[in-house]
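Next up: just one chain, as structure tokens, the form predicted on its own.
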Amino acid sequence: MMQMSIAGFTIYKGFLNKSACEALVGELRDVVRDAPFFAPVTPRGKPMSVRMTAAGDFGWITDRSGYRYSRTHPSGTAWPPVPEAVLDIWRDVSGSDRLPESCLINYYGEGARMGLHQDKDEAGFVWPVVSVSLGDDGLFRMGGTERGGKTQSIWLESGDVVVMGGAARLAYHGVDRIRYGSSSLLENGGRLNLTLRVVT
């Protein structure tokens, strides 16, 4: 594992190892037969091109009503609970003694994205934000707090971590394309990406 700071982002290359990825996989099948991915609209009725879905006790959602952190799945049922192994790398990497209330699990297929953007819907910023990379490679990109500023990018491996906190935790920051295919970890290929966050 290496660890690195890019932007204020602190990036840890392989934190998870193959097999570590492989049992984390297994584990989010099981969030996501209770909580199926959905594709989620903009409140201007865009489609996003990630799939999403989401565990613990709230999720976030967008739709023509907006951008919100919801207690229940678009079908009205309970989120699962987060996976334990999610939960120790928050143990891990986060320097907070208080657990994530949200883990938003976005999947990457061929051609998606995720435009700059910040995280700030939550109702406080002290907690970091914790991101976990499955599958194939991400091109992330990191800016500072104001729109439009200068930005650097880096590949996100399988098993890579990345924490915001600190000066980043509300810096915009998004994924410009993945190398469809350049990971065998997820049987039909695309990426995983994992958010966690403290939302109360």
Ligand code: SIN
Given for the second form:
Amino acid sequence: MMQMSIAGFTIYKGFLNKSACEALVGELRDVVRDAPFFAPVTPRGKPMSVRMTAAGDFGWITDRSGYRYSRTHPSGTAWPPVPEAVLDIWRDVSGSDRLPESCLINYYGEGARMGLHQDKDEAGFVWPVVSVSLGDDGLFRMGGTERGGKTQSIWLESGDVVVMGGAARLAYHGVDRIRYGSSSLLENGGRLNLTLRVVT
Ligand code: SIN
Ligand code: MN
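Can you switch from the form predicted on its own and show the form predicted in complex with this ligand instead?
Let's see the whole complex now, leading with the same chain.
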């Protein structure tokens, strides 16, 4: 495993301790009660292996109509608000004058992964992406801003917080695999990732 050395990429290892992770999962349970996980498909109709939901003014969704931000859950209801504890993480690490308008919640069950991609559906890229890992370890891969460039990998553990700003804001990234069962944080195992973004 290599250390990440890309300008604008910061990893706060163990930013949240075990009890903070547990408290956060409790808050997310309430979010998921109002906005249940759904099974996304790519615009080409390929099922993704993660389960997805969101909180905030906007959720990022994908289906046959494309990748986009939506003010509503696929069921048609507004997304629940972003929990205050999640906003606190953003306030602590983002260095941003704006609050995130979207908190994407991805759940990785056994075998789930996320292909290399850029986060580029937002109106501007001056605000960073902040991501929070909870539960099982995930092997995070990150490259540069060109597809097919050199990549580096690092295991993200429960409580780790990643900031992608500056040159790293539009870097390709993804999750190759998780170590299913490596954490006991989530009742049924797996990994949760929160992605916080300013959208408009
Ligand atoms: C994503 O970029 O969509 C997810 C990243 C992660 O799960 O760590
Ligand atoms: Mn992403």
